[in-house]
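First comes one chain, alone, set out as structure tokens in the form predicted on its own.
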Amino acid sequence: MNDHDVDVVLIGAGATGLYLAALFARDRLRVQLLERRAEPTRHSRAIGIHPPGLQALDEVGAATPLLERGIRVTRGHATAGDRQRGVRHLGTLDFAATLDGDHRFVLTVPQSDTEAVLEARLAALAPGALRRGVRVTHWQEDAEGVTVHDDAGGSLRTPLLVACTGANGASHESLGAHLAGGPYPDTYVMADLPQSAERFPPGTAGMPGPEEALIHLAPHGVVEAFPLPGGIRRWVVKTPRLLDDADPAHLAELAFERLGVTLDAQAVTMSSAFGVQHRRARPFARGRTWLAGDAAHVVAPIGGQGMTLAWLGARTLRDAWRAHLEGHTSTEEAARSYDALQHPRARRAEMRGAVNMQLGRATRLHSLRSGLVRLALHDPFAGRLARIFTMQEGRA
């Protein structure tokens, strides 16, 4: 007879922790999810959910409510040039025409909405599983389990601890894991504003409709635009350096110079300046303490792969631990199985992110880049490009 209080303890109630807790709860395991924040975050942050992510969400009943809230982006336009030299249309990636399956689109929805839906699903599957306002201070692992301690003097005993503590957490140190990676030189500024506050240059081909995306390859850096629910659009602009503040007026100025679009900076509802990094822990799991989501791997946000990568990894983690519970593997074998399957997936996502950023950098070879992108957007390459962009190239 063991002395475990619950079957799994998870730390961090972001998109990864909430999803993984719901997965374990669906398997009828006793789950405790500990979160230091007293209230959910209200920031939009990550907005893209790729088709494999929707398939993962469907397993816990979260796909349908998110599909009802989000925007199904079936088409993305690519343009090149700038306001002075002219903007030309390179092509359109039509996911509905080039992809297979039920989800032939990228869903855009604010991360706060995604987490709210996942939290509701977890509450339905395991009432009381989420405990907010609990700060984990440390844990101790032995051959039979892990004892997790919080700042109020409480403790929990569990056979498995999963740290979903995000990119800034230090949970990898408990595994003796090495972090490979580091910052990229790329920096950006982004802002959300109503589509009613934008005016595209008249007569320019390739400008996006209300539910379409745009990637504009300007000589001095990329401009991206993605629709959000409620008639909002997110704008992301490459900057030559990390800005001290996310001045919406500066974003509007860069977007006008590169694309000719006029954005009303006064209408911006959210803005942020950010740098980009990549990292992977080695290993992701050891013994009875495992890492998931950004605690395990961070990829460039350009391309919107982060949440989908985390959810696919969460499913792999759940499967590996279930094999152990069913007596097929030892604890260490289960840890190695999760690590062996998720590392290649994270590496592919890292490579996709690096390519996406390379395409969006300032370059003197602007005409060559535009020609290559135009070629990739048409048959026979368009289908493969769509699968790569939506994380469906090779194994998910």
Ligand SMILES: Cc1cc2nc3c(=O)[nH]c(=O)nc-3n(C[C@H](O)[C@H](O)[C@H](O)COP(=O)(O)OP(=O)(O)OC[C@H]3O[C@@H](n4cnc5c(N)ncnc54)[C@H](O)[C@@H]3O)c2cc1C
Contents of the next structure:
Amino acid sequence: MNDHDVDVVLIGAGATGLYLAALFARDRLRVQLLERRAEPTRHSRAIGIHPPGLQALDEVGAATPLLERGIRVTRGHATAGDRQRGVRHLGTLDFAATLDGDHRFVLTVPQSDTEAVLEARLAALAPGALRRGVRVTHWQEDAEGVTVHDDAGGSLRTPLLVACTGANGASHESLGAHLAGGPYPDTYVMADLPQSAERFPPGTAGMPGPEEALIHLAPHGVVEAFPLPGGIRRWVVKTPRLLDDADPAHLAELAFERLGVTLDAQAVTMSSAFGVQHRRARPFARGRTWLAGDAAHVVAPIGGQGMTLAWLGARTLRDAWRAHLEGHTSTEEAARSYDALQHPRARRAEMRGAVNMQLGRATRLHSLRSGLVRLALHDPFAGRLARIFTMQEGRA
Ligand SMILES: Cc1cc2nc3c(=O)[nH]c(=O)nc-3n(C[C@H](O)[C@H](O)[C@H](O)COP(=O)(O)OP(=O)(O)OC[C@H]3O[C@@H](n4cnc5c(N)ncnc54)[C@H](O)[C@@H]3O)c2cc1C
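May I ask for the structure of the form predicted in complex with this ligand now, the form predicted on its own having been displayed?
Starting with the chain above, the whole complex follows.
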């Protein structure tokens, strides 16, 4: 007889915890998901979901509602130059023409909507599994299970604890994991604003349509634009240093200098200035305390891989724990198998993120970079590039 209150406790109801809780609930495990925030976040933050992410979401019934809400971005244009020298079109990454499978696009949807859909799926699969306004303070692990304590003095006993506590948590310390990585030198400012508040000079090369993306490689740093539902566009601009505040007027100024586009800063609905880091815990799991999502691995946000990587890892984690529950492996073997599959995936995503970021840096070799990107966007390389960008190169 064990003394467990539930079959699994998860900490953190972000994109990772909500998805993983829904996966376990679908397997009919008794799940408890504890979130310190009393309310969901409203920040649009992550917007891109790659095809392997949509496949993973489908397992918990979340893909269809998200496909109904999001924009299917089938084409992304690449341009180079600046307002003074002129803007040239380097080529178009055409996902619809070059990818296989059901999802030949990148879906864009605000992270707040993605989390709302996941939360609704979890509520349908396991009513009451999510408890908000509960901060986990510490836990103790022994051979039979983990006792999890919260700030209201409550405790729960579970055979498996998964910390989905995000990029800034210290959950790795409790399993004695080493944290590799650190900050990149790159900094950005981003803003969401209505497409009606942007004006491209007539005849601008590679001007994106309402449902198309743009990656503009200017000599002084990248300008990116992605469509969002509701006629909104997300602008991301590389800055020479981290801005003290995310003044949209500054973003508009840089976008004008580099691309010639006029953005009405007054119309901005969200803006934020951010630095970028990468980190990877080693190992991701030990004993009965496992890490998932950003708590395990953080990759550069340029290229939008964080959530897709987290959901693929969550599926691997669930499979490893299921093998244990079915009596095929010990807890240590299950932990090692999750780690062995997710580590190489996280490393590949880290490398893709680093390359994406490198491409957007300021450079004196602007013409060389533009020439290479133009080459990569045309046959015979275009299909491979589309697969790499959408996390479908080899195993995702
Ligand atoms: C600017 C930016 C743009 C991005 N764009 C993309 C993109 O386009 N596509 C993409 O896939 N990814 C993107 N990402 C990455 C993506 O946002 C993250 O990978 C994702 O949010 C990770 O989700 P998570 O659930 O692991 O962590 P989080 O979203 O950080 O959630 C962790 C949760 O744990 C809770 N928590 C922490 N400690 C405790 C505790 N002790 N007790 C209870 N609760 C606790 C927190 O309150 C929080 O709700 C972007 C990131 C940034 C910064």
